[in-house]
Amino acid sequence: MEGNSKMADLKDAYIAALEKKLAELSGIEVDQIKKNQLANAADEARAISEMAEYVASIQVEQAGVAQAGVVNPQIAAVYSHITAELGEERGAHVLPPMKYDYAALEPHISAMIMEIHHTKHHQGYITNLKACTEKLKQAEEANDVAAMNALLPAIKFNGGGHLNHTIFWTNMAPNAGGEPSGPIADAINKEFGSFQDFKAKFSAASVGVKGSGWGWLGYCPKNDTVAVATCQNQDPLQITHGLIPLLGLDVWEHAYYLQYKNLRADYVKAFFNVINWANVNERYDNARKSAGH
């Protein structure tokens, strides 16, 4: 017992020793972190530290003092994407379990990047939107619709984390990656041309994400077609662009930098020796159906 808990003692002295290092080499791009949304691109643990702090500030008004409103859809919808991925009712949430071992996807991704992103980073979105969620209830009973809207950045963020990871987790796989077959990789050539344009474009965009974010590959149910898109910070695929996620790429620097350092096109690269087109083709067959296609 005295052993692990001295190497989670020295886990934990590692991982801020190199969140520190990463917000001073970040400095090369100050003016352009100045302007993220939430927090350094470098440094996701004081983004999630920071919202955790917002969620605390927000004020409900006694019930009957509360300004009647309307509430913003997004709140809802969050969630409701939440559960139709996850199973979880609001409130109820978890972090999943590994279907691997955090050493099976190396050498392309190293196992303590794996086991820090899903126990940590992971983990954190999870408790902070759980505090979110105790404090959207507290405004409900309150009719503080004031207090329901402002809570929407930080439901979007950190249940825009949970939401992303755990489809990340699931985009990949051991002794996958390669070309994809079946009604994905007809669904590719059709919009793109071939797989390799597809891989360009799909990089190029993953690569080009200013500050923190993701890249993605998401299904357009009005067109019956697939589409690259980016999102900023951890701001869900479906709510930004309508399109259902398929495969997602994290490109904040915590995902990459400890293997990768500052070459986030290399990370890139090497996440198409990963991919799980089992997985993408399912959530692509699965989004289909749901929108009767």
Contents of the next structure:
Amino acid sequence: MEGNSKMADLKDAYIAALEKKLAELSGIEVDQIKKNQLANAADEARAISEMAEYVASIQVEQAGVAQAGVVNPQIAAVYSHITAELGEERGAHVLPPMKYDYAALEPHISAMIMEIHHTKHHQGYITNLKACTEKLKQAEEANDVAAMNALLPAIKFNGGGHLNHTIFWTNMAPNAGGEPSGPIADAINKEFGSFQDFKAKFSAASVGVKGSGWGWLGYCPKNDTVAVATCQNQDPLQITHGLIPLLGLDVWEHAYYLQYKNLRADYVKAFFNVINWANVNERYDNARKSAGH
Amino acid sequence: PSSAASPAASPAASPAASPAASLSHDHSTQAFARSAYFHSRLVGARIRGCQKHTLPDLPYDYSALEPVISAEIMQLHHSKHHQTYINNLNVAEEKLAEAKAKSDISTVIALAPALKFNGGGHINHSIFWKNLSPDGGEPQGELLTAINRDFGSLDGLKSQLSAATVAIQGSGWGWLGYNKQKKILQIATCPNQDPLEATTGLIPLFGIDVWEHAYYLQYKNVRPDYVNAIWKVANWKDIITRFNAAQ
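Mind sharing the form predicted in complex with the partner chain? What's above is the form predicted alone.
So here's everything in the complex, that chain up top.
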């Protein structure tokens, strides 16, 4: 008798451990009904096989998260994209100098915004990225995979912030703007019909970002096309949507508020006066080459 | 989803201004036309859902919270940002009523993000204006007891809520909330305009808006300075009222 009840306790403990890990892996709470079925099942074998079917049917969304003891590959991806853009190795992050004066984009974007945006916001992401990278190094040395993965949100946020703003400064220039020419113009016409149609779509998407984020024109390496996309916060475009960033528009309020207040649409319109299409063409050319086209 | 407000036309409201006037002078015909016209307006209003949201008045002047929050910020925040959420909420609800009337479930579902964003924005800011005051007093009574119990001290609450709020990535709100099931105070943060109660089940007591529009003109990128300062204008009388109502 005692042996049976001990066995039942062990079974319960085993099932509880399975259910807990299941809920953790899948993010789904094990159906209470199924639990009750299991508890009440006269035919234990049948109940167990139903449970097994249920487990097998769960879709694991992100393999990196579901597997135990695996570092999330997005961490390395963030650093590798930063290295590809800036040439700086992991941990050696510095504020890239602007290629034009803070006042050079006036009246479209004010000097005060450019200076604070560059020296405070972008610098802030770099400072925090370096701090995260230190913690990442310590977690690696301690072989603490959980601690490493716990750093992903901060690495994505600050690494993304560093990467996005680096691209942004090069996407703009004084005495620029207007309509593009060259290969990017052809790609835009092919994908959107006309430059005006692209401008309308890009603008609507950027204005429509709920909260903080970015509007993007990106390159899809799989289809050899360009596309408009948006990201929340500092989520990096390539990791989030698989598109290579060509042209980005920061629509965080800090990017325009001092000058445009709540009128994001006016800022988005003004942005088209400062787009450095030569830089966009260069990025497009590099992206196509790297995709083998 | 566009943030521009563009009121949808309701089919029942399209009759011209006074159709009664264009009909014959026969009294019974006129009376019939008038009642038909008003009936169509009422039906239209019912389809639209005529409860339009409006901007609540601020309980104090725009400059009343200076030097903690500037008058310029208060005016833009209230008359532009909050107003825009209300305008867009009304548009979304009108579209929702039309979709429901047509049993267009797909559109009903597609409207969910706009309802959450603009409805959340309206809820959150309506609470926010009352949560602030030029002379909000201090926590006391049962609320103070709960604060000491759940956070160690008032300073404990301030430092924990401030830290969580400053750390929000992007736009969002930091909240002191009340957990009705466990009967405890809890801190939570929500992204964008996600409303606290609908998202977490916590009853909102005190919220700190950390969208950049809430502080940027005055504090620029230094969010911690704004969050630390806002405690000086916390309206504890309102927070106590909310706490008592949540019991």
